[in-house]
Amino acid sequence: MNKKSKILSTPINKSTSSLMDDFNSSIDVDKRLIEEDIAVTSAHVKALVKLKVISKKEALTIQKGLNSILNDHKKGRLKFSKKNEDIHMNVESYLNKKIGNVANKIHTGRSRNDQVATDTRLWTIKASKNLQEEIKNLMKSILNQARGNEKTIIPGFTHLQVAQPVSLAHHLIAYLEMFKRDLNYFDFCINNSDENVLGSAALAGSNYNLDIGLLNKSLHFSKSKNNSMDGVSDRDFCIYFLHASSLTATHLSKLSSELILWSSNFMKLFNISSEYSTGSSIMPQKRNPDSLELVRSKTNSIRIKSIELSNIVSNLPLTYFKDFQEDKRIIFDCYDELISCIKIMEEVIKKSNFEKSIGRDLCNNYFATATDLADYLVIEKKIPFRDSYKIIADIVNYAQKKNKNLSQIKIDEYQKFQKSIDKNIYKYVDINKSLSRKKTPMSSNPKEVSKVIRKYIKFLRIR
C-alpha cells in the first residue's frame, strides 16, 4: 500500500494503492487544462476576497504563487503527480508549496464537480475558436483556388458519372458553403458552453454568497447555470463540440476523396503537390495521395468521438460521476485531430493545382451536354420534355456507337431523329455556352458564381 500523504488523504479516505493511483488518475490528459484551472482559482478567490473569506493581501499572495505555477508551466519545469490525481489538486499542491498555508482556503466554497465542468467551458470556447480560424484558413485556399476559374469548365458528377458540365469555381464554391456551415456550428457550440458553473459546487449549491457577476466577469461567461445539479452533470456542451467537429470531419472527408478520385490516373484533374504526396517503396513512377488518404481516415476516426461520449453519459443518473473522467481524453483527441486535418488540407489546396485543359474533353466525351440539347427541343421546338428526353438518349446512342461527340455530329444525323433539329442545335452543344445558359442565382452560370466569390471575400475578411 502506499503510505505517503497527498492533499485528500484523511481517516475517511486513507491512502490508495499506487495501481489505484495510476487507474484513478488522469493529470496525464487534463494537464490540458492548467491555464483555465488557473484562471477559475483567480476568479474565485476574488470572489472570496468580496467575503472577506480571503484577505486582499492573501489574494495577492495567491496571485502571485499561481502565476509563478503557469510560468513553470510555460517553461517546462512543472512534473505534476499522479497521487494528486487530477490537474486541480496539482495545482493546489504546488500552490502550497510555493506560498504556504493560506494556499489551503482556495478550495473554499466550491468543488471540484463545479471547477472541473467549467474549466472544460473554457478550454471547449477556446478550442471551438481556433477551430474556426483554421476553417477560415482552409476557406481562404478554396476561395483562391476559385478565384479566376468561373470559367474553368470541369464535369459535374452524379453516381460518379458526367453529368453536366460546371465550372471549376462553383464546384469549389460547394464546399465553402459546407464550411461556412461549420462555423455556425462552432458558434451554436460556443454558445451552449457559454454557461458559468461556479457557484454549483458539488451539486446543491454553494454555501457561501458568491457574487456570481463578478465570477462571470473574470471568465468572461455571458451568464451562469440556473440549476447547481445541472450545472455539475452537464456535458452536452462537449457532445455538441463533438458533433460540430464530426459535421466538419465529414466535409473534409468528402473533399479528400474527391482529390483523390481526381488526381488519379483515370481521371487527372487535380495535380496533388510533391510535399503532400510520396513514393512508393518499390514502383519508382508514383506519387501517392497520402496526405489526402490520411485525411480521409482520420477524419472517419472523429466522427466516432460523439457516440463515445454520448455512450458514456446516457446512462447516469444524476449528478457527478468519475465516468466523466473520460470526457476530456475524447474532446482533447478530437481537436488534436481534426485541426491537424484542417492544416494539411489547407496547405494540400494552398499548394496543388487542378489541371484546368481536360475537363472540356471530358465533358464533350461524355455527352455532359445532353440535357441542353433536350432543352433546345422544348425551348425551340416546343417538344414536350419527356418526347425530347427520348430523342436525345437515342442520339446519344447513336454517337457512342459511331464513336462521336456531339458537336462532330452532322446537322442531316441530328436530323434523322427529329426532322425540325436545325444549327442553332449546336448553340446547345458547346460546352462553354452551357454555363452562361443556366438562369437560377445558385447555378454554374459565370456570373452568378462570380457573384458568389465577392460575397465570400467579404465574409472572410470581415467576420
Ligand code: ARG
Contents of the next structure:
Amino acid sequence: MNKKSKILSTPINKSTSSLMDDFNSSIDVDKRLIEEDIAVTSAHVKALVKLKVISKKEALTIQKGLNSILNDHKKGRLKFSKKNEDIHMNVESYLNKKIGNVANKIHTGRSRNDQVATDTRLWTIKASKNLQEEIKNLMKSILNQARGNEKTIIPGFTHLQVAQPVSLAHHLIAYLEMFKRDLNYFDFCINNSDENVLGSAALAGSNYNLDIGLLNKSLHFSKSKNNSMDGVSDRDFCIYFLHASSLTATHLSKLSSELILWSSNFMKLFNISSEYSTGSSIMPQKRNPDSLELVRSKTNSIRIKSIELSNIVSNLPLTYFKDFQEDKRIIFDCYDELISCIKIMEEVIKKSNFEKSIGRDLCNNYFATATDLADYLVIEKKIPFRDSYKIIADIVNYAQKKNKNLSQIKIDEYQKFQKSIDKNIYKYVDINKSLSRKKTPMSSNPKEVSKVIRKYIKFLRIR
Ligand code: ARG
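Form predicted alone already given; the form predicted in complex with this ligand follows:
The complete assembly is shown below, putting the previous chain first.
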C-alpha cells in the first residue's frame, strides 16, 4: 500500500516517516484482536442502523464484507499493512477494498479509543476463560495423583526441616486450593472486563444516541460504563488480568520448586517422567528436571508484567495516550507464557510418579512424631504442654546421640525421662497412627482428606 492510501493522514502531519510508521504501528501485535474488532464493528453498525445513519441494505453489505474478512483471516489470506497502524485501521481499509465507500460510514459516532478498549475487554474475558480451563486441567492431574494417597505418608516440612507426617494427598490438595483461588481471581478479572465502554467515543461520549442496551446485548456485556473518560482510559481490567496471572505464576513456580526438590537425590519423593526431563551432555547418570526449572524461571517474567502496565497507567493523566498501545503486547505475552507453563506442569504431573515408600523412613529418621509424643504426655499423663515439650525435646536429643529413632527407644529408656511413660507411647510414635489422630476438618486425617477429595471431584467433575 502506498502512502496515499493511508487512511489516517492528518492535516498537521501529512506524511509520517517510514521510521515513524514502523515505530507507531501495532498491527504485528494487535492483529490478534481481529475477531473481537469485527464483532465490535458489527455491533456498532447495528446501533447505527437503529439511528438510520446506515441503512439496512448498507448494513447487510458491511456485514458481508466483515464476514469475508473473517473468512480470509481464517484461511490465512489477510495481509496487514503497517501504514494502517493497527487492527482497527487495517480492518476498515480491507472493508473499503471489499465493499467500497459504504465502509466509510462505520466509524461514525465512535473512536478507536473506545473501540480498542472494547476489543481488549472482550479478549481479556476470552483469555481468562481459556486460562481457567487450563488451570482446571492442571487441577485434575493433581487431583488424580492425590486420589488413593490419603494414607501415603510423606514428611511435612517447615523451614525445610521434617516437621510432622502428612499424606501425599494432603500435600497435593494444598496446591488445589491455590489454583482454585486463581480460578476465582480470573472470575474477578472477567467481571471487571465485562463492562461495555462503547459510546464513550474519543473521550467525551458520542454525538449519536447509540443504543447502549443493544451494544451490550450484541457483545454479551452485562453492564456499561458510567463515565466516558474512564471508559477510554481504564486499563484496570488488564492489570487485574496480569495480577491474576502473576499469582497463578507464583503458584506454578512454588510447585516447580517443590517438585525439583522432591526429585533430588536427597529426597527421591518424585520421579519426573523421562518425557519431561533431559540428560546431561557429559554425565550419563543424570536426569534433570528441566521442564520444572524452566517453569520456575519463565514465571518470573509473568510476574513483572503487572508492574510494567501499572507504571504505564500511573504516569498518565486522563484520558487516552498512545502509551496504552503497549498494554496489548504485555497482556498477550503474559497469556502465551502462562498458558505454556500451565500446560507443561499439567503434563509433568500427569506423566510422572510420586515415590510412596520413602516418606515413612524420612519421617522415622527425623522424629516426625515428636509432637504426637508431647501430646501423649498431655492427654494421657496430664502433663502441661510446655513441660511435656521439654521432656520430649530431651528424649529426641538422647535418641539422636544414640543414633536411634523413636520406635527404637526402649520403654525403660523413655521412663528415665518421665516415670509415668507407659507402653501406650508407642501408639503415638507410630507414623501411621499420627494422621488419624488429627481432629480438625482441614487436617491431614485421611477421613477429612477424603472428604476434600470428594469435593474436588465434584468441583472438577471427574470420576
Ligand atoms: N492502536 C491504538 C491502541 O492500541 C488504538 C487507539 C488509537 N487512538 C488514538 N487516539 N491514537 O491504543
